[in-house]
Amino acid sequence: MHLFDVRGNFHFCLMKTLYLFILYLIGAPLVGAWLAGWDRRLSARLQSRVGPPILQPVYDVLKLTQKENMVVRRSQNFYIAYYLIFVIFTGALFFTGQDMLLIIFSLMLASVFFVLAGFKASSPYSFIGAQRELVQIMAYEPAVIFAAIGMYMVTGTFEVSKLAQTNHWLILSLPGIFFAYLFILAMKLRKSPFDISTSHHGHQEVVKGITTEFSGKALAMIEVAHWYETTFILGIVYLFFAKSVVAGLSAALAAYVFMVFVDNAFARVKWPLALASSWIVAFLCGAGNMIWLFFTRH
């Protein structure tokens, strides 16, 4: 009977994980595309324009898949394909409730493939964009790691499934860490003032940094990867308010809308300022929050 129960629980957990993975695989790009559409519409209204349809990002990606695939080197698209795969894999780990540290490692690996694609394109613009992407990775990683460690200090676990079911309002214990994460959110969403490697809007510059030499299906894969990544990044915001589903979803949506306003209100900064400010905020607010937790809990 005991063996039967173990097998039954294993089968249930496996089916639940598979169900969540399929739901994420289909739902995440739909949510990401919907947010990208509202991003364009809100940005247009802030600039006294009507703006495109909400589904315009989907139309753009479908059009890109029909265009001729022009490449400098064929291997650059190989790296883009792996970038998309690892972004999807990272989000799948998150939404099926796996370990946060493994998720962070997987996200970093996806970013490395994106950087390699930029270097492989053999263009001075994409080369500089790839260098700036490396700077961005160094800038935002401390805040992301502090978020995972802070959640562990409060709940005693790195598992997303348990963090999502916590009875704690993590935002009350981790206000500094949340602020540090919110500060680098513009980097992950590629918005001003920290969209130093590339921008998802045409208002910044004609040359689009690391994505300059990508077109057709490769550029479509980059856009789809951004949709997946946006959903996953906002999922971490949700965890700070996970005690209430409504509060978590509202906070994630509010964070994205806030980033849209920031994107339209600030000009791009230079990479030294982006790196320095991110580290200062991460270590003052994030590390300071963890030190406060350590002494108040011992």
Contents of the next structure:
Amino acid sequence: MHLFDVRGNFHFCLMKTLYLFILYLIGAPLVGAWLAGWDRRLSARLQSRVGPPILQPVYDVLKLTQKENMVVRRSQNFYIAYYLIFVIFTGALFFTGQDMLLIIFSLMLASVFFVLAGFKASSPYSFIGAQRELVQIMAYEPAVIFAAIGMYMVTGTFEVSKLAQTNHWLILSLPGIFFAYLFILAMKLRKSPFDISTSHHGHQEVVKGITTEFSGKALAMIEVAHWYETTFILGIVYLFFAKSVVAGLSAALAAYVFMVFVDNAFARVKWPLALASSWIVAFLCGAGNMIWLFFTRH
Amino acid sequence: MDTTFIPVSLVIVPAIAAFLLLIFRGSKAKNFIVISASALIALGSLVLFFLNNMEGLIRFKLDIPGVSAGMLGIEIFMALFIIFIALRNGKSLVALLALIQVCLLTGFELRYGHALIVANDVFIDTFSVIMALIIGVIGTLIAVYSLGYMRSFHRLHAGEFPDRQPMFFFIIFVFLAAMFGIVFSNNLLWLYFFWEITTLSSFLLIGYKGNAESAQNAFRALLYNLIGGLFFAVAIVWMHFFAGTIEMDKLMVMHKAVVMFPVMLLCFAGLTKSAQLPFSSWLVGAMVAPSPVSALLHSSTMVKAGVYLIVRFAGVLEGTVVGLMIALVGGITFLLTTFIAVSQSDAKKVLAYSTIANLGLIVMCAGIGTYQAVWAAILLIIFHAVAKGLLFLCVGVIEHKLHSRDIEDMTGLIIKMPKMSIMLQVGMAGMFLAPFGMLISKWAVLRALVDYNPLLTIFLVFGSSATLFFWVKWMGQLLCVLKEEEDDETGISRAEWMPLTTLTIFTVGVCAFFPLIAKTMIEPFIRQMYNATVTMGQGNIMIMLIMLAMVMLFPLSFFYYGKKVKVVDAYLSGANTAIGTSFTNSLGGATPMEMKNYYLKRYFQEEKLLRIGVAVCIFLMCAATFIFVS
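Return one more block: the form predicted together with the partner chain, after the form predicted on its own shown previously.
Expanding to the full complex; the earlier chain stays at the top.
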């Protein structure tokens, strides 16, 4: 946080942070919802359907908020509320340019609340979903941290505000790390082949996984959290191309479209394969990239 | 105030209390002695903190005639005791190790003892004070907890194990005295003396139950720690001949090449005591002991003595190959034992492996030895001591109530034992979750590693992913409810509640007051050692505090408990029976639902991972020795 960096600029920085925060608070879910709408339209076209209007995800969420709130355990929705709060907080840290490591830790905290909600719901389906979500977190965490470390190795900073203004094409120094990140993007965006904990398709072995017992407002909160998360996850993609704004935005968009194609092209894999493959990719490409960087620079 | 008074009395008071406990065996006398001695010790360590704040470094020579001779006498007595008991149980290797050590050091002291010139026997800097606070506060809380725990332990196991409580409390307090001795000693002969006392005490405590299993595990602990003791003894003798001193503060500033070999041996001794691979199995075996013993060994004493010694010599290790090897041993220990913890369902075993893993991180930081790394190491020591102490104490109580310590049997603990499960969750959060202690430390470790050698982060990155997995699934198991039950937290004594609540408050408190702790305790030490200092940026501290405040507000959501919701049965493929938590099976009968955690046993196999770890770490230790010799 830049509140105290320069004595005289205290107020200015605070205001700037505040503006960024408000912009993010309103903008991020809109971007997320818009992307989700295009996702559905694009997927429909790939399956020779027309697809819903672009704003369908928003209509869905509005409808959900009017539904009756059904729960198995009375406190299960508190965890969902905290999941939403911490996802928003994580994104806020990111878009106001804070320390990348803290952002990742905050994201983990949010994910833990989500998983605990699944446990709290005390239903076999959400329980299995929660276990699988945990496996996924374990699977994607290395690649995300490697992304932060790799960016630090090139630029010497963990601060997103400085990473966003870097003069380097991070992608050129960090191709392996970028690939490892792209690999786990499907988990974060809940797409095949890694939509293991919350399959979007009904009537499969885990029904709706971790979200099985959530309905009404709670389900709406999960959806909104997902919009925020999508924006933030793509924000990290942007950083790899941050030297140019246009390149960054196009890369983020391209990554999302790519994920929609992947989602439609692949069947879901089992969790051991998801875990093993993402760790192997994180190790070979992510850590390999780091080793290469380390030895070419020393 | 005379600066010698407080440190000396911190060693003497627990020792006196120990002997009083041996003499006065009544339960009232026991309660009185334990509580008043604990209060005195805790107070003493606080006074020491302020004394150090005012006076800075405290070092002095203790000119009491006969101290060294007395120590030697006790050492010989202890060795004879070990040899006797080992031979009686057919453990000739243990006896042999004890014999070699006692001969080596007795011979050394008798032959060269008069020629030893020691300027300062005692050396207390801020790091010693931090350790003293951990021992003095957390150690004594555990002693108080034992009062309640041991009573119910013997009530539950009446006739199964002999009631040797006076002996038990005697050793606990001897242990505390020895720990103070370790962190205050500058004279390595003294340090060795206290070191051996902790070895013997832990042996006796682990074997407290007196059955075959605990005897076997106690002897394993003894064997490994005697190996460490042998490293230590050789280091002392070597130091005297080649470096010309046996004082720690002098060694730390000597030329690295001169002291490298003995420091390496001392670090090996530290590795055995802090249960790093390849010596880790003794600490896992130590869980047969009653829970307060585990809490003591894991959080505030024993294993912390090991890392204390290694962190002490971090400055010597910095930038050396030996240091790198030690760091790698720590890194591999962290990675592999974390993986093993994923596959365990015995709560105490999970805690044991998590301790070993976290000590691995500390060792890794100490091996690197840069000022950022040492900063991170001390943070880890503090946060780990508080949270792990709390966790073991919770599991102890839960085990007595549930008659099991399997995580799978803790399903629904949130309604069975609400207060206990909340404390347990606070402890767990302290171990892995932002913004609590261990995560602040992990942030610090990551920062230290990327600046030193980013490749070392690979251990941390994969290890900490698995850490999250095994803690969250345990937390989830507590929250998940299979059937409605009455909450029942009766029969837990005040002596148990008090330490539990205090440690819960501490776990949160050390995070809230982290900036203060860093500023008054850790930074002075780092500045003194490296002339440089490191802190977490003010902005980052603020983020952490905001997160902490948000998490602490979570209980507020319970004002909304049960409002505007319709409670329904869990989805059981539409086959719910009238009970709601059972479903109609294919034969038309009712099957109750069950939920079991993932343990990924096929992928994270304990034996296999241990075998790999032991082999690699022995190789690294040999490599370190070989590099030095050649």
